[in-house]
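Take a look at this single chain in structure tokens; it is the form predicted alone.
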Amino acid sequence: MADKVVCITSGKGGVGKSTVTANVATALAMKGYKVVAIDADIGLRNLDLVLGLENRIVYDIVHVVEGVVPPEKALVKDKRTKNLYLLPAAQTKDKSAVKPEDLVKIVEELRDKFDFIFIDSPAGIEEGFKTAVTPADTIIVVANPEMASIRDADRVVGLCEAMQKPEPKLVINRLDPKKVARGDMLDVEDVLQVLSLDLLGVVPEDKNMVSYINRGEPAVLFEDSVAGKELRNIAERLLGKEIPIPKWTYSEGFLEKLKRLFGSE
């Protein structure tokens, strides 16, 4: 069994890292496992409106950190897929409000009780980065393919050292093949010279991906979307699985080449 406890983090915000978070954890909710994700961003929360379960909650991590509640009866209950709970972070306290002892305390109480536990960890390199990471036995990072969020990815994995942890997993988020091929992004081999990680997968850019946030529907539901297959797959090689991850490469059209030769735009 793949370990339990996976944290999903990011060196700089923007990146994807809770859309990860919620389409990995339904991916394998959707598979029969039974999963609870855990929303360490206090203060900022955003997985609530990912899995579109904004208007369920009652109870935060706070609530259970302060004793109000138990853990279990401050899950959320996800709408369409019967394995998946979310425990929110709270909108009004500020990082401080959970310490890595609360955050291992509630996840040795949920441990027993669960497949997996995710914990989407706030973006950055601060205490709340601190607490995320201390109860997990496996940590992925997000980063999109520029140089600024591939620096500050760099970041984490030293502070992971330093922290003694596993060394992190690498997800590549919102590859633009277009833009790898016009030279405005950096391409798959670009980041893994910089960052030397195991590579868990590479999602490509997908039109529909923030309609999809907006309607509170992760991608993984929707057999159509190029984003939603891969996050899939990351899932799968999260249980083990050996998938190829695909070359994502563009092939310019006829109308585009003409276009580009004759100077039009």
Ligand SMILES: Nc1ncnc2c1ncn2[C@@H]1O[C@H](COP(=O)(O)OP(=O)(O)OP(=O)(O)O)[C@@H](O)[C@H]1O
Given for the second form:
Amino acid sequence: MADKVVCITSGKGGVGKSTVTANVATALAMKGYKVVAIDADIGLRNLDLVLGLENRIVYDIVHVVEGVVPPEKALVKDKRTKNLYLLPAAQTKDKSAVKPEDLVKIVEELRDKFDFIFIDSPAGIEEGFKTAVTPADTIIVVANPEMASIRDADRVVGLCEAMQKPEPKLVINRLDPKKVARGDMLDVEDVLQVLSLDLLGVVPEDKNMVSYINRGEPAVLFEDSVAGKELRNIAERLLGKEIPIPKWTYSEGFLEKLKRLFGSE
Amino acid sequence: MGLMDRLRDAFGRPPAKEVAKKRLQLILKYDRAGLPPNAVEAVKEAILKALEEFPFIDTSGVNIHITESENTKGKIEIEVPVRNN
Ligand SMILES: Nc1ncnc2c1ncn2[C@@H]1O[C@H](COP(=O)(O)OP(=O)(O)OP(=O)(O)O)[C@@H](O)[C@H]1O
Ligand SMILES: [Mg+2]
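Switch from the form predicted alone, shown above, to the form predicted together with this ligand and output its structure.
Whole complex next, starting from this chain.
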């Protein structure tokens, strides 16, 4: 597979990189692929929490870089999904503890043993971002339909181009169909007109997301999760399946409009 | 939002998403060209000043904008119309 090594990045922080990484990795592992998710957010370890693996960590990526253990030895096996592994970030070190060439070396050592290698990038556009992107064959930019996030996503796209990487694919996260219907939030078409990237998926706002993360259970494990369904579709599209992307536009009816205008919500 | 704000948004003003899209399109133009947001205005002012001494130029018709460029970060295009008479 040409796009085996996938980096998830965004520029802006808190837009859903770790959520997308954990969920798409889980969805692919559930389908039987052997998957490792690397947390490249050194110093701000988070991916372990989304997967609920925080108390199983013995070694981390900095131990691997320092030669304390080989990469395989630092992998944490997921507790529910077979075939899914996490390479945790270090919580105490700083971003410069893993250099681009270090991550390239780790990825090369893991490459033959896995079907997919996901790299969860730190926010920002400095060295941590560059390290995360360097080994990737495929880059996914996650953006919220919101001004600052889109502006930062565009910066990231420019930097990837400067690094001679393939053009990133876009995941729009936290789209709220109600706000779109009201004309308050940018819709999918608006975002694509501004960013003009290949769209890999649109993940709606999911009010249950907080509780999934609090329990350490990715949304894709739940059949009835609205975000989980679209995150599973993103996994399918990475496998080359053509699944139409819902536009998430519904028009507010006249009564709904009146209710919103004069109601007390 | 209070009732008055909601009514104004519903009937008077363009939807917030349209405003956001227009703003973003402009911001990204400048970001991509690596220019500060007032760059075009500043360049325009300097050019207009320099063109004042040429009577055959219609300074009111000077048009200036950023476009994309193949081999540089961006390109500022300036149209300088010559007067008809
Ligand atoms: N589709 C969604 N619906 C609702 N909440 C979401 C959704 N996606 C992400 N969130 C919430 O947004 C928050 C940030 O998500 P996440 O940690 O994945 O972002 P991040 O980009 O990895 O952040 P950082 O830049 O700090 O690494 C989390 O609390 C998560 O629950
Ligand atoms: Mg994160």
